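Single chain ahead, by itself, as structure tokens, in the form predicted alone.
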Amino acid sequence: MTPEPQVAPEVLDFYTQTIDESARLTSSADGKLELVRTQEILRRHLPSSPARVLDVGGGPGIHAQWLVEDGFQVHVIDPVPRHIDQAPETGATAELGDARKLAAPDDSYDVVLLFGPLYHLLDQEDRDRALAEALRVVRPGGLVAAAAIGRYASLFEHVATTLLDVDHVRNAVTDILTTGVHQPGRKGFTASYFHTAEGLAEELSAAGLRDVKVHGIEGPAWAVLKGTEQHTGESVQDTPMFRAALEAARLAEPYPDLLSASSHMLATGTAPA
């Protein structure tokens, strides 16, 4: 009997015991400007509310959270135990689970969200399956959308925060660069896949959406607000400097050059009616 997919274990201690996802998008310039620019994007895509959203690895409901009081009926699946303690404080309900095994039923959701899955799962065959069961519970014309890491977002933030002359730090650079894997073990991160704009399109076809569009999140100043915070120690959420990052950001998404400037890709695709 097969058993049932597992997390890796380094990515468990990371989300329980690293970092407090739950603050991510909230407590730096960059992240604000990940979370602002994701609802943009998404919001476009968005059936009327009260549609039914899956949001699969939604941690602490980060998303979930604004969803809600856009008037969509979430669920939140994740599994990491801490962050189903935290996600029903947003209004969504939650549930542990695996983005490979998903217990929804057939088309049952009107949206189904990736955004952390595709991180984590280093093998194609694994985000393969993935988006197979976001397929599979999303009803026929309903919205999928994926976020990525960019292939080139630890590149940017290294120089951000001049740490690419440490020697492990760009030899990890380099690999990810080369393979797009950050390997289980170094430090820094957790175990990752970085994807290339192109790669993830032909995932998301492959699996059999259509319509598929990557959209950059972040655009290409992400990296000026990281190192400012880093260096100086004072936020600049609420500057001229995050708005013009911003707006630079909405200036180069049409633009699939400026694709690989972004920390991070939004990929949607409907699946056929």
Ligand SMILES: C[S@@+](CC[C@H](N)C(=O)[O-])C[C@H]1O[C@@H](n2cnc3c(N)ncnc32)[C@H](O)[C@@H]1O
Contents of the next structure:
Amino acid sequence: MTPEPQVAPEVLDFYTQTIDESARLTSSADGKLELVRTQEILRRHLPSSPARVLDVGGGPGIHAQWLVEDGFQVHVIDPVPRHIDQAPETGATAELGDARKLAAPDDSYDVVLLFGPLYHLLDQEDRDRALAEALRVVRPGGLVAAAAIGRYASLFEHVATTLLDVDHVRNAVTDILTTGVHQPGRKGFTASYFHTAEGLAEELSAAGLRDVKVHGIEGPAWAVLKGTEQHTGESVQDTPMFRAALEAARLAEPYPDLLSASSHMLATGTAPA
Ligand SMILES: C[S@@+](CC[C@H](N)C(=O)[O-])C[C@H]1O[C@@H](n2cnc3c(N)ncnc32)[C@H](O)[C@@H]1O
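What does the same protein look like in the form predicted in complex with this ligand, given that the last one was the form predicted alone?
Every component of the complex follows; first up is the chain already shown.
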């Protein structure tokens, strides 16, 4: 019998003890930029509400909340019990689960989101399973949208935080640039996979999705926001600097060369009809 997929204990520990994921996209300007841009990109691709959305790796339901407010029926899947306790406060339903083995029946959702699993799954085989499961449960012609962390995000981030002159940070960043992998047991985040834009598009296309498009979420100026908040201790949300970074993300969209300047990318594809 095939064993059930297991989520690494460090993922459970990270989201239970190290950070409160429910505040990540609202407590910093770069987080807010990620939220606003994810909303505006995803809304272009979503069907009319009401429609059924499976939010796989939905965490405490930050995206579920606005999707519910937009009129969608949202079901959150996440392996972290704390998130499954928090998510129903958004009006979504929620269930413990793993992107690699979904309980949902075939063709049962209009939209499947994978905003988290692809960077938490280090092995190509696991990411392929998660995408295959998304394609299995979405209806023919339905939307699959997947988020990834960009290959160069850790380089930009640690310039902003100035931690790049710390040996173990520089070594970890060098490894990510070379291999795409943040190895288990290293500080800062869980083990994770950092995609190139081409690699992300290839994974969605290889899964059988059509019309695959990769969007840069935060654009080229997110690290300016991060660095400014880090070094002044002041929020720059709702300031001209934030609005300029948001505008820069929008202006950068037509230029594939600038995809890798974003911290995150959002890939969309359609299930064959
Ligand atoms: C950074 S959070 C993102 C939460 C939310 N989707 C968002 O975009 O803000 C990543 C999420 O992926 C979840 N995750 C990690 N491994 C997973 C897996 N194998 N299957 C499903 N979700 C997973 C984590 O528990 C966490 O809630």
